[in-house]
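Listed next as structure tokens is one chain, alone, in the form predicted on its own.
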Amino acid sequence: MARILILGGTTEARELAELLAARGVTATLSLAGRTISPVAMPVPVRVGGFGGAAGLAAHLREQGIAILVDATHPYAAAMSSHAAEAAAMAGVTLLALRRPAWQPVAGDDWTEVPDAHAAIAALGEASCRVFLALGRQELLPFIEAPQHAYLIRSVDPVEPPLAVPNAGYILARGPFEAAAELALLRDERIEAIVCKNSGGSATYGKISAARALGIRVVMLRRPMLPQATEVATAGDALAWLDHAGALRGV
């Protein structure tokens, strides 16, 4: 049976770990360690970085890893690049588990931008109430636009708080239901949302709620990721691994 390392931090990574554990497969899940209290996982977990592509390649060799599954967040471009480089250096098979991006439908009011600085420009000069549904690493640029009132949702506390006059904070972990998102946006009188195109269903509720309420969405465009054999769901990944013979002997 092949030894499998999953680079995680996403719902799909956890789902794949659960599927592999149910099959009795020995797999390790690697987390970056940015979340203070990660969800419990059904397989051994490694926390922390590897020291770039070379460090990851050395880890793959030392641990006898045969298959590397890149199930990191669609915006973790650096880690995906390191995964592709490391797999090539170590002669390890790479599988990318990447959820498809959301696509706009009738009624959506989206402005796609490359980064947070462009998102600030898209919001404009006039003060408005903005829901920031971003990771903590993307929040700092918004101090450049202190005229807005911000509602910030994150899994862990934002420390230090954003240095703007008007900011509120919500600590919550998805999934977020559409009805609850609609109530939140309506009650907070949100006029614009800034978010990533994360894909999947766990955080799509705010998008459908924005459509229903006529709220504009400023969407950070997905980064370019390295080419790799790609699947969209944990079930697809399990089927691919099975077909590749990685689960043989289970």
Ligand code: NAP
Second form
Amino acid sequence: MARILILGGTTEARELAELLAARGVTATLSLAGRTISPVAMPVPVRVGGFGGAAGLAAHLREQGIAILVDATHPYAAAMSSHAAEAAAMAGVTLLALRRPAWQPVAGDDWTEVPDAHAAIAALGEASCRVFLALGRQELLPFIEAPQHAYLIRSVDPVEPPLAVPNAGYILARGPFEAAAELALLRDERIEAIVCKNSGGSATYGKISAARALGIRVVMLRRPMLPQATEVATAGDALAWLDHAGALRGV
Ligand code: NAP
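For comparison with the form predicted on its own, would you give the structure of this protein in the form predicted together with the named molecule?
What follows is the whole complex; the chain from before opens it.
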């Protein structure tokens, strides 16, 4: 049976590990180590970087990995590019499990921007109440726009806090229900959301709530990812692995 390494950090990575475990296949899941207490995983987990594409290629060879599943977050562009390079270097099959992006629908008010600096420009000069639904590492640029009042939601505390005069913090881990998101945005009198196009249902509640409340969304565009054989769901990945013969011997 082929040895499988899943590059994770997403719900889909965990779901695929669960599906494989249910088939009696033990894959290893790799996490970047960004969250202090990650959700429990049903398979062996390794944590931390590999040391670039060359480090990952060496790991693939040492561990006798035959199939690498890149199920990282759609914004983890560096890791996806290392995965593609390392798979080529080590002669390992690569499968990318990529959650489709959300598409705007009637009633949405989205401004798509390439990065946080462009998001700040899109927010404008006039002070407004902004919900920042970004990773802890992506908040720093917003000190350039201290005129806004920020509500920041993250899994782990933002340390040190953002150096702006008006910021509130919520510690929470998704999934987030649309009704609760609507209540939050309304109660906090939010006027703009800055977020990533994560796709999937777990964090879509704020997008549908913004539509219902007429709140504008400044959406960080997805980064370019390397070409790879691609599937959209954990179930599709399992079917692909099955078809590729990776689950044979079970
Ligand atoms: P990144 O910028 O693509 O990766 C930076 C480095 O982190 C990689 O070069 C690699 O280090 C290490 N790394 C990333 N994913 C890894 C994994 N699954 N296993 C082992 N090492 C890994 O990705 P990022 O810094 O994690 O995040 C970039 C964006 O994705 C941010 O917008 C973030 O909010 C979002 N995001 C990430 C996660 C996550 O779990 N990583 C979850 C949700 C959202 P080496 O070069 O040393 O191998």
